[in-house]
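In C-alpha cells, one chain follows: the form predicted on its own.
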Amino acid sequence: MTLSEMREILKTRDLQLTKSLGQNFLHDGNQLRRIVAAAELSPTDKVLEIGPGLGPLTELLLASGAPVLAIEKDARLATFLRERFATTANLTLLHDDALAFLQRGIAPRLPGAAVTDATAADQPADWSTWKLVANLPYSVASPILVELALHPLRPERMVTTLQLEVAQRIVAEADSEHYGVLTLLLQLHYTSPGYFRIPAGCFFPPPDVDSACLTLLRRPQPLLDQRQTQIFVRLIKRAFSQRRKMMLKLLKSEWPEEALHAAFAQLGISPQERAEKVGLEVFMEFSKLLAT
C-alpha cells in the first residue's frame, strides 16, 4: 500500500486519524518487508498482529501462509479490514483493545480451528508457539510487550516497531542512560539481535519521535522459576521506584533489613549502590536469595 493509496482510502472513507490511539501508519514497502523478514515466518507459524491499521503489514504477513490474528481497537478500521480481507482464509480479525484482550488471558481461535465442547468454553491463552509481528501503537507498546513477556507461555519471537527510545531502553546495559525496569522485565525472558531505525517519513502522518523495529528472541530456558520471577518483578520495581535513591533504603519497605544486608554482602553490592548500577545477573541472584 503506497502513501497515495493510504491517503485516498482515508479521504474516501472520511477517516480522521486519532492521535490518542497512536495512529501513525507505516507505508514504506521496504521497511515493511524488512519487518516481515526479521520475523522469519513460515506457513506453520502463528502470528499475532496488534494495531493493523489499514493492513499494509497484514497483507505481507498473510502472504507467508501463516494464520494471522489481528487485533484492531478502532471500529472504523476494523470494518475496513474486514472488507479488504473478506476472502482471506488465514486471517482472524478482532475488534478489541489488545492490552485488555491479553490481560483477560483467553486463548485466541484461528481460522480452521474446530470448536468442540472442550474448546467452546474459554481456555487459557498459550502464546508459546506464536510470533508477535506488529507496528505497535506507541502509547501502549511497553505494557503490551511486558504483558506478553511475563506470560508463562510467552511468544517465541517478537518483532515490533517502537519509539526508538523504547527500543534503546529494552536493549540497554546497566549503568547507562536508558537502563531500567523495562530493560530488566524484557531481558529476563528475551535476548535481542538488535533493531533497525525507521525514518519518520515512512509513516503517515509522520510521528514526532524516531522509530525502530526491534527483534526479541525468547530464551531457550527460563532463568528463574515462577516464584523467583515474581520476586524479581517486585524487586526491580521497588529498586527503581526512586531512581536516584540508594537501593537498600527503597527495599526496606518490602523485605526485612537483616535479609537485605545479608544478600547485599553475599552479592558484593555496596549499601550505597543505586539500582541503575546493578546488572540483570545480580538482580536474578538477589531474587533467588529472597525466595529462599
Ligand code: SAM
Given for the second form:
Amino acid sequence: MTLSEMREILKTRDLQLTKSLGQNFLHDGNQLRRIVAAAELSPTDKVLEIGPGLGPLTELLLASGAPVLAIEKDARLATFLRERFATTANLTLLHDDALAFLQRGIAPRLPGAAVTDATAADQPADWSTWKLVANLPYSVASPILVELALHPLRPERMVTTLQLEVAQRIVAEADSEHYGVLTLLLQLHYTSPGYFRIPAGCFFPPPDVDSACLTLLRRPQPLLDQRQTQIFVRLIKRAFSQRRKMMLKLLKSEWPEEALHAAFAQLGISPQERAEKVGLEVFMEFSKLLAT
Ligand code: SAM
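Moving on from the form predicted on its own, please list the structure of the form predicted in complex with the ligand.
Below, the chain from earlier opens the complete complex, with every other chain and molecule after it.
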C-alpha cells in the first residue's frame, strides 16, 4: 500500500487519524518487507498482529501463508479491514483493545471465520506457537510486550516496531542509561539479535519520536520457575522504585533484613549498591535465594 493509496482511503472514508491511538501508518514497502523478513514466517506459523491500521503489514503477513490474528481498537479501521480482507479465510480480525484482550487471558478462535467476535473465545490462551509481528501503538507497546513476555505460554518470537527509546531500554546492559525494569522483564525470557531504525518519513503522518523494529527470540528454556519469576518481578520493581537509592534500603520494606544481608553477602553485592549496577544473572540468583 503506497502513501498515495493510504491518503486516498483516509480521504474517501473521511477518516481523521487519532493521535492517542498512535495512528502513524507505515507506508514504506522496504521497511514493511524487512519487518516480515525478521519474523522468518512459514505457513505453519501463527501470527498475532496488534494494531493492523489500514492493513499494509497484514497483507504481507498473509502472503506468507500463515494464519493471522489481527486486533484493532479503532472501530472505523476494523470496519475498513473487514471489507478489505472480506475474502481472506486466513485472517481472524478482532475489534478490541489488544491489551485488555491479552489480560483477559482467553484464546482466540483460529482459523475459523474471517471475522469473529472478541467475546466468542473461551479457552485459556496459549501463545507458545505464535509470533507477534506488529507496528505497535507506542503508548501501549511496553505493557503489551510485558504482558506477553510474562505469560507462561509466551510467543516464540516478537518482531515489533517501537519507539527507538523503548527498543534501547529492552536491549540495554547493566550500568547504562536505558537499563531498568523493562530491560529485565523482557531479557528474563527473551534474547535479541538487535533492531533496525525506521526513519520517521516512512510513516504517515511522521511520528515525533524515532522508531525501530526490534526482534526478540524466546529463550529455549525458562531461566526461573513460576515462583522464582514472581519474586524476580517483585524484586526488580522494588529495587528500581527509586533509581538513585541504595537497593538494600529499598528492599527492606518487602523482605527481612537478615535474609537480605545473607543474600547480598552470598552474591557479593555491596550493601551500598544501586539496582542499575546489578545485572540480570545476579537478580536471577537473588530471586532463587529469596524463593527458598
Ligand atoms: N499496522 C499499521 C501500519 O503499520 O501502518 C498501523 C500501525 S499504527 C502505529 C497503530 C495501530 O494500532 C493503529 O491502527 C491504532 O488504531 C491501533 N491501536 C491503538 N491502540 C490499540 C490497542 N490498545 N489495541 C489494538 N489496536 C490499537
